[in-house]
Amino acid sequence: MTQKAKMPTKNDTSKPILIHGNQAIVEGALAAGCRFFAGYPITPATEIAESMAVRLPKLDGTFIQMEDEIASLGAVVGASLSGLKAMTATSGPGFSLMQEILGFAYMTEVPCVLVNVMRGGPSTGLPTHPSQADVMQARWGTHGNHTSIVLAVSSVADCFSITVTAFNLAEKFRTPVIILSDEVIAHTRERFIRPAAESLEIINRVKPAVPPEWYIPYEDTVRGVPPMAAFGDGYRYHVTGLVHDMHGFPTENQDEIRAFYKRMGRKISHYAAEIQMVNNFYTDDADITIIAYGSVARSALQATETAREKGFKVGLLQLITLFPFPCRHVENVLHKSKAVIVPEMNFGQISQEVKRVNSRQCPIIRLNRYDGNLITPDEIFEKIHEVL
C-alpha cells in the first residue's frame, strides 16, 4: 500500500509557501484536527512547539509548555482522554524520558501523536546534527508487550501528509503513533502547496453508540478497537496502567490477561496492510534496490536517478512505515533484486530487519554513517558502483 494522505494537485488554488519540515508537521497536525500540544523545548524540534504556540490559540486550541518531557506526554494523554486530538514533539533525550508515559498510553489505548526529530546520541550527543539511531527505540523503547506504529518522513510534503496519516492511524486504532524525523528534514525549506481541506481524509475516533450504563470501555469489537468516550461526556470508566479487564479494572485472571494482550496485538497485526506504506521508484526491473527512509531516502533517490541515467538498473524502496515492518514490500524487492543496499545514519538498525525477512538470501549491503552528517548521493552511488 502506498501513502494514503492525498498530496497537492495542479488544481489546488492555495498559494505556494516556503516552509521547513517542522513547520509542515504543525500544518499537518492542525489539518488533522489537533487542538492540544504540550511540550518542552529541545533542539532540533523546538520550532514545532514555537509554531504550535502561535497557531493553536487562533483555532481555540491549547498550547502548554510543560516543565519537562515526562509531564509533556502525560498532559497529552490527559487531553486525549478528554476527547481532544493531541500531540507532542521532542528529540532523543526527551524521547527517552517519555518512554514510561508512552507505555501507559499503549496500555490504556490512548490515541496521540509523538514526533521525534532525531539527533546524534546517546545522551546529549550531537544536538544540531542528524541521526537515525532512534529507530529501534521507537519500536521497543518502552517495556512490555506492545505493538508500535512508527512512520518516517523524508520531505516537507511528507511532514504534512504523514502527520495527517499519523493522526488518522492513532484515532482509528486507539494507539500512540510515532513520527520519526531528523535534523535535516526539520530544517530543510521547500516549496509547499497546502492541499485543500476537502481533499484530505480525516479520521476521528469511534465514540460509544450506547447509553452510559451499557458502555464497556475496553470491549473486544470486530476490529479489536473499542469505542472511546471522552471524560466529561457522562461515560464513566477506569483508566489504569495495570493489565485490566473489559471494564478497565485491574485483573489477574489468566483468561482476561491473555484476551487483553491478544486483542491489543490483533488490532494492529490484522490490519497491518492498512498501516504499511512505502514508495517504489524504478523497482520493477531493478537489479540493485536501495532500501532507505527519512532524509537518507532523498539522497538515495538522487543516486538512483543518476544510476539510471548511466544505464544501471537501480531502484529505490522508500519505507514510510517502519513498524509494523513492511515485510511484504521488502520481500518483493528481495526476490527480484540481485543485491540490496541499505544506507542508514546509524549502525544498521533497519538493515537487520531487512536481513530478518531475507528468505532468498539476497546479498544485503550496508552503508552506515554516524558522524552527524547526512549520507550523500555520491556515497550511495559509489556503493552502487562497487556492487556492480
The other form holds:
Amino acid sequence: MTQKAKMPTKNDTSKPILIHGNQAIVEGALAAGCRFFAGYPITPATEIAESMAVRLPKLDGTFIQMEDEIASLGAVVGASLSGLKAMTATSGPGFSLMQEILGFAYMTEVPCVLVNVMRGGPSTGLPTHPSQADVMQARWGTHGNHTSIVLAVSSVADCFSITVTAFNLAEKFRTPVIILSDEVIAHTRERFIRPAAESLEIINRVKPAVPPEWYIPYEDTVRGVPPMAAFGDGYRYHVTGLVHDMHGFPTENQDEIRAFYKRMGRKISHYAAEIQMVNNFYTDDADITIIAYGSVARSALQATETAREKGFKVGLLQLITLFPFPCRHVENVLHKSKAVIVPEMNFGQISQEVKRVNSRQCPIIRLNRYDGNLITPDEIFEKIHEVL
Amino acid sequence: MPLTTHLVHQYLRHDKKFPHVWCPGCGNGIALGALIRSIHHLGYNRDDIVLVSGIGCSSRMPVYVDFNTLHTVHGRALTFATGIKLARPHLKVIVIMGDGDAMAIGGNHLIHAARRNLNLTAIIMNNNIYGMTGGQHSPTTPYGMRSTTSPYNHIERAFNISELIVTAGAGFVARGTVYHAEMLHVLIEKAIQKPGFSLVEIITHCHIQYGKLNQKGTHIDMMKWQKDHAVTVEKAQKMTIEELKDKFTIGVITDQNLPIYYDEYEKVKQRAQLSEK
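And the form predicted in complex with the partner chain, for comparison with the form predicted alone?
After this comes the whole thing, all chains and molecules, with the earlier chain placed first.
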C-alpha cells in the first residue's frame, strides 16, 4: 500500500504555498483577527469573497454576500460597531458605490478595512485588466473634509503583511483603511511562506476603561482617538453621521464643529510618520530615482537592478502608504536626485502629489500607461536611458 | 407617578439637548411612545436594544432614547442592522425608517432583508411624503396628490408597503396607525418577539407638508381620516371589495414561520468545521 505524500496545506505555517494576491489578502485579514466579511461579486476582487466564504465559518466568523456593495460596507460598519474586525473587498464600480458609507465610517470613526482591487475605468471599463486610476478616489472619493489612510500592495507577501497592517492602523486610529491592489497582483500566484502567528504584531481597538456612566464616546483624548465601546457592552451611546459633540449628539455649535474636525485631522496627521511606509532600494546615491507603488513597483525594481548592473546610479522609492502622502520620504529623494521618474497605470495621479511637494524644482518625468497592461521593466529602463 | 412619566424618566436620554426636531402635532412621538411601551412591557434590558435608523424626520427617533442608537445614512439602515445582528446575535435590533428612506433609496435593502429573514424588526413610518426636505413626493404618495415635486399632481402609483414585503417573503408583517396608538404597541411587541424579519408599517400624517399641499386639514383631521379609513384585518375579511374600496387594513397581515438566517448560518459553520476535521 502506498501512502500519498502529505501536501502542504494552507494551515502549515512553515511550508511554502502557492497562492495569489486575493487569497493572501484573506490570509492576512484572518491572521489580523478579521471575523466578518460582507461583499458582492465583482471582477477582479471576487476571489476574496469566495475565500472568505470558505474560511470564515471554520473560524466561527461570518461571511455574508449582500445585495450590493453599498449594503456590504453598511454591514461591515454595523459588525465593527458591534465589536468585530470587519472587511469588504471590491473593484472600481463597487468602490464608487461604497463612497457614501465610507464617509459615514470616517465620520463615526469605525475601524474597517476596504480592499479595492483596481481595474480599468471609469464605469465598467476594463474588468479583467489592471489599473492604478483609483488612487485619488481612494483619497477624496467621499464628500467632505476627511483624512484617509490608503496603502498599496505589490506582491503576494505584501497582500498578507499589508492587510495585517491595515487592520492594525484601522483599530489604532479608529478609521477605515483602504488597501489598493490591482488585477495583476490579485491574480499572480507566488510562493508564500506564512509568518508564524506569534511573529505578527496585532493591534486591537482600545475599549473604555471607565464605567458606562463616565463614558464619553467621542472624547478628545491625548491621541485624539477615543476608546470604542461595542453595542451590547453596556455603554449605551449614540452614533450618527451628523457632526456631533463629544457625547455623540448632533451639534451645530461652531466651537464644537471646529473641535470635531480638528481632532479628526489631528489623530492621523500627528502620527503620520508612523503611518507613512516606504521601501528604499539603492536611493542613497541615486542620480535618478523612480517613485512607484503597487504592481508597477515590481517592474520598477527590475528596471532599477538592470540599470545598476549596467553601472547607472538609479534608485527606487516604493510607496506603500499613498495617503497620508509620505512627503518626507519623497522630499528626501527629490533633494538628492537629478531627476525623478513616476511610472503609473493612470494619467498621472501620484506624480501630481510628487509635484506638489517638489520645492527644489527637481525634474519629474511621468511614465503613464492606461491601455490595460502593466508597465514593463523594459519601458521603465528605456525611460531611465532617455533621462540619463 | 403616571406610567408615561415613569417611561420618560426610564427611557429618554437625560443628557440629550431637547427640544426634538419634530413639528407640533407630528405622529412620530406617538410611534416612539408605542415603541417604548412595547420594549418596557417585554422587559428587555436597555443594553440589549439597538435602535438603528436612516435619514428623515422619523429617523431622528434614536437620538432621544437611551438604547444603543445608530443614525446611519439615507436608505441603508437595514444594511448596518444586518452587520450588528450577525456580529452580536443576542442584541434586539430595531430599525426605524420613513417611506422615502425604506421604499425609494432603500427599497432594495428592504426586500432583501425580508427575503434573508434575519432576526430584525423594521418599523416604517409612512406619511406619504418627504417631510424633512420639504414635501417632495415619495413612493407612497397616492396618484393625483400634490407635492412640491409634483405640483401638477402626482402621476405615479403608490407602493403598498406591507403587501410588497409579504411578497418579498417576510415572516411577519403588520400595519397600524398613530391614531390606533394602543394597538400600535401590541403590534410592535409581536413584531419584536417574532423570530425572523418582521415589519410594522405605521400610517401617520404630515399635516405640515402633505396636509397643507393637499388640503387635508390639521393633524387632528388627518388622524380622524386614519380612524375612518382603517379597518382591522379581521373585519376586512367580512367586507366586500366595494366596501373596502377606499379603506386600508390594520393588524397582523401575515405571520408565518420561515427558516431564519442566523440559524441557517450556524448550520453552515457546523458543516464548514466538520469538513476541516
